[in-house]
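First, one chain by itself: the form predicted alone, in structure tokens.
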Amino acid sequence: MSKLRFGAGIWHFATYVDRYATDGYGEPRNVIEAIDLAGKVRDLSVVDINYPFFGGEFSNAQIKTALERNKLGVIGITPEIYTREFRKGAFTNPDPGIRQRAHELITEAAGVVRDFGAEYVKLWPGQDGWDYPFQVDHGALWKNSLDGVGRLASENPDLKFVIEYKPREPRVHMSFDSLARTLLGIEKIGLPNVGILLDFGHAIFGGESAADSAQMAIDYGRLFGMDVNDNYRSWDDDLVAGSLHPIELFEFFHVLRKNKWDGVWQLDQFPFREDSVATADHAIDFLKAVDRGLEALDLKALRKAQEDHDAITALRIAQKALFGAF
């Protein structure tokens, strides 16, 4: 088995609310409690942590103590530029003061990345975009998106900034809504430290092939990170990785292996009603089977089938490798 590192967003171990269960699906947890739960997961080595830290006032030192206690590192820091303060957008907010506030918050998060020795600042500008026709000047909106990211990257050339794209939610149309649009924006920015975090669920939710999207991001040297989960394609359900689309997820990881991409295999799941530790363990067990399947894949036969565009033979090879790995 190859030497893998598994990670998870710390929100995997939080509790959740939605517009129906406004009292939540469990008692609230703070970030320290979430880290202690993450520490119970087999083979988890890193977490992605929201900033500001949720559930109370905590110092970097307190977070580090909890991480050390649980033998966990930090892969990234996700500044919360999608909360009520930014309901009209972060980079694209019509108020320049709010845009500056987003810049300052992300700059603070960049300092936390340095302090924790993490790999990147993750940008998920979920409120950037629009909801109705004629609501925005599309040219101005896109310019503000690119200027906001570009300014951060140029001011912090020692850090990586990853953009996690998504078609919609909470905005009806998000500015960074697809692999192609995000990649075009990054190339327009033109800085080497801006890349993509490819969320498998966001890709298939948007009608993409996650494998094809990964290949394109790699071809442009912009695949800096990834998340895995699953959904029914009509919404970003954040279900357990491999629960619905195992063959497509297998192809996604095949593309990563083929291109010698060796980043963290990161979970972005929302176990509303399930036990969060058991859910993470189950997902990682599946990802280990994926890795065994990749080792068993008959690459020579697959290459020949792909050269011939022979769908049935290629599927037979992939299914035998994956399902035989359990």
Contents of the next structure:
Number of protein chains: 4
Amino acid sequence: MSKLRFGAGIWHFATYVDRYATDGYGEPRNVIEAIDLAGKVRDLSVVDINYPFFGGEFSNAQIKTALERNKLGVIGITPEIYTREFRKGAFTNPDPGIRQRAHELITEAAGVVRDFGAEYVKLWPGQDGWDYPFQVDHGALWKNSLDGVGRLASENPDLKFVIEYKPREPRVHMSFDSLARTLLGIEKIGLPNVGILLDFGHAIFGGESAADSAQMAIDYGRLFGMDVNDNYRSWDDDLVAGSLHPIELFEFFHVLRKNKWDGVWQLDQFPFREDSVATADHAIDFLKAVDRGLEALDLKALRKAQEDHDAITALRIAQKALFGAF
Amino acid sequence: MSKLRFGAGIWHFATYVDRYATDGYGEPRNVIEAIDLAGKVRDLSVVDINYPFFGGEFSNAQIKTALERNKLGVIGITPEIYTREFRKGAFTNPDPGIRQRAHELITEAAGVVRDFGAEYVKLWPGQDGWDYPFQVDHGALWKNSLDGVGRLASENPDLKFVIEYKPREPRVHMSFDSLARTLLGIEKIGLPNVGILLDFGHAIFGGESAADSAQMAIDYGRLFGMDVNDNYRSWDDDLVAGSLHPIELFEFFHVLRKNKWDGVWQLDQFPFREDSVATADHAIDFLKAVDRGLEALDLKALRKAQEDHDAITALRIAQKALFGAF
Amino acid sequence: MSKLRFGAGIWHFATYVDRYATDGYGEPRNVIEAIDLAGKVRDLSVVDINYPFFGGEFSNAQIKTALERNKLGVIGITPEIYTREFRKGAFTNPDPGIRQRAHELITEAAGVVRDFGAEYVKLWPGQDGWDYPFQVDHGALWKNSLDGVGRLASENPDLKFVIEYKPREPRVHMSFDSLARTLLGIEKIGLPNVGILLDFGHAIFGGESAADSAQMAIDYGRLFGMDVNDNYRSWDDDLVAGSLHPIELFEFFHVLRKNKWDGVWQLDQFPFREDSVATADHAIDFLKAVDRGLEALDLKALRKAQEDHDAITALRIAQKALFGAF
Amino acid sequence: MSKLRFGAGIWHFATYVDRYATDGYGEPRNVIEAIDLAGKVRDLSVVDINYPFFGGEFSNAQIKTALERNKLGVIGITPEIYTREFRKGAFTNPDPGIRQRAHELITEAAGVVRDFGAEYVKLWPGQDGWDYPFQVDHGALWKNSLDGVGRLASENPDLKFVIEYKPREPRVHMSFDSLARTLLGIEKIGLPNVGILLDFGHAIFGGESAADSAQMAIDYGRLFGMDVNDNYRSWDDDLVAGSLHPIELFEFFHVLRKNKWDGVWQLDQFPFREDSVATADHAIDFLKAVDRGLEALDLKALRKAQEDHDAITALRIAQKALFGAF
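Next block, the form predicted in complex with another copy of the chain, ref. the form predicted alone:
And the full complex, kicking off with our chain again.
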């Protein structure tokens, strides 16, 4: 078996609110409690942590202590540029003062990345975009998106910035909505330290083949990170990985392996009503089967089938390898 | 012009949280503040109020005082059977104790309906359903849905209960997911005081023609209420009515008028980032244009076109009437 | 292993046209050639045959000869009520003469069912519905749908009629669009010999859980037939069964088995660009694995998990049983 | 009023087949008959013509004669690279011989463009893509897409080539699936004579804002053509323009006008069951209202509202201008 490392967004171990269950799906947890839960997951190596740290005032040192006792490292820091202050956008807020505030918050987060020795600042501008026709000047909005990211990347050349695109939510239409548009933007910015974090669920929600999106991001040298989950293709349900679309998930990892992409296999799941540790364990068990499946895949026969675009043969090969790994 | 009455869910005037903006899209407001905002809307006659009253401890008398100073009546009461306690379902919760709690809460809400002289108890079981394949025994789940509603209806024969269906959210799949399924359930319950609240946005989100759904609910004698908003057909965006699908909204009201359905025209909008009073005013202005458009509609020519299924002629008649009303 | 019988729509072995490849995806085949191809599939027992027989003038006797030499029986006959003559509807055509023509064609098809000793007449009214808002009088349209089916069922009490619902295509919105609406209509008709043919792909295309739909159809005593395929949930792609959504397909069959539903497991696939025999063989291999998976399913543990709505445990049990069968 | 020119795909005036109505939605028409129908539409100036000419053997001279008697010019030629021969792809066919055949057919079409003095060769590679996971090597497929278009563009530097993207159909997933991905590809090709034909319906089907897509294509200097129609956002229904999403269509034209884009306003509608001349006339009437609406738009107030991202005010301004034009 290959030497895999698994990770998770620390929010996997938080509790959630939504517009109906305003009192939350469980007792609030702070980031320390979430880290201690993450520590209970078998085979978790790293976490991605929201900044500011949720649930109280915590120093970097306190976070580090909690991480250490749980044998966890930090892969990335996700500045919260989607809370109340940024409800009309972070990079694209109509108010330049708020855009500056977003810049400052992300710059602080960049400091945390350095302090933790993490790999990247994760940008998830979920409030940047629009809701209605005629609401925005589309050219101006896109320019602000790119200027905001570009400024950060050029001010922090020692760090990587990854953009996690999604079609929508919370904004009705997000500015960085798809793989291709995000790549277009990154190429326009033209800096080496901006890349993509590809979320499997966001890709299939947007009607993409996650495998195809991964290949394209890799071909542009921009696949800096990834995470997995599952959904019914019409919303970012953040269900447990492998539950609904195992073969497409398997193809996604096949493309990563084929290109020798060797980053962390991360989870971005929201177990609203489930036990978060059990949900993570289940996903990792699935991912281990995926890994065994990749070892078992008859690559030569697959290549031949793909050269012919022979779907049924290719599918048979893939199903045999993946399901045989269980 | 016909004698219209407009209404709104009182939550239209609240502020919101979601899973990202956990600190909310604005300062929290209590129900009294929301009523005072509702009072600023031109031409609003009635509101639908969540129970328990949000934002504090308020007596029925306090609510009444606030309503009176704003010249507002109450059309319905919506018990909050979708908060933390009910996160795994109200009528279909696996725990019979929670099912009983739901029953008690709704029974309390029924008392408030009586006290306010409102028209109905609104049931919106947004947590009742499932997320994953194999999660539930579908027959048992549906039976619990119907038993729960049926028990309430038979214990409170003096009151009307309306079910507001929606395909999903917050549950990944809601038990009462569509017009037809809800009607099937209501016919199975077999009591006269259970009906449907048809939300235009929920219908088009579910791939229904809201006009067709209205006709069918009316044909079964079960259209007890309705509300409007708009969305991009793939999620319950709760945008301002008429913004995206004006002709379909117009057809919906045409079917109501044709059948002499004369209930309140209600708003169920969530202005996350907009001014709630301006949003309601704009919707009501649109609905007044719809009303004028209905007066202008050449019914004889429309009937002839519909007899021939002549889409282009029918559309021309409808566009002329609606757009001419602006 | 249980005693399974597999079937297929004979169109599985035809070639296709669409609005772009108007010269077809292959050389035209007549029904006899299609039957001979069906005969090459391992383990196929029965077929559903379009009427009139496609590709030439053939007598029932000629069809029987072809079936016999391929050891195939007939499960149903599908009258072609969706061709040019019926482009504006069969049961709901605005022209009463065309409605009568549809009745006559289906009545002829009923004769073929008797002659072949088949199980049912399959009604797939793909042109019945609407395209545009305001195009039709929805109440009148639905009444015509039910009157048309009801007349057939009462004139042919010795036969079963099955309605195969689908959200859309070729009509932009089909009249029999979902499980629940079709059940509502069937209950209104009120005759014992009208039921549903549940197509797994149509169900998930319509946002249904096919397992839930099967349970409900069974609970009403109306599940007269079924077929399987797969799609991306947004169109009736008619891809090979099990390719995209294996767990949901498995749950569908679990519900059938649990209810002791023992009809034929049919294929409704359209291999536009694939070899039709290889595609059918692959699907049947998958269905055999499903059958072995059902034998392996830990029903007691599953029941316990479902009583708790414990999604992760239920999923683990299901994945182990299905994938372990490969 | 501005000086508008209207156009249409000549297929608007053909009859259609699909996989069910294999005998077609009407009597077959040849291209000459279609041109004569197009000539009956009020205010149509140009057409886009499929190549080879459909319905018989016709010389360029015969086509020209028919065009002249109907006072029609030619805007583009659409080589039929999606028929039987190309069912597994044109640019991306696994067979290099078929790829070469596609190249030759398009090269012939380029000659017709020159002969007719048309503006561009339109590339609509509807069979290029994939259906199943694991079916293709995504990197190789995309490379073939770009190589095929690039070769044509470099061999014919005197001509423009426009790519019309669409998410899917007939291929389950098209290679040129979205605005952003097509732009990425065009930038990679790096030639000045490759651009985009933006179809309003394809954009909204893909979850894009057509207005936003137009702005981006213009910002890259690649908006070479456009056409309009409407759909329910989940399929390329090719319904009459303005029927379902008038405000979004209006925003699309607002962006074109604002950027002084002055190409032809084209129709790409498929009136399966409607009179094709009446459908085109209705669409053009709508587009003329759009044009009047653009004149009436309060641009200063709109700009102010957009600077604030004030959706309700912007919507009010837009609705007033568009609907007031009726």
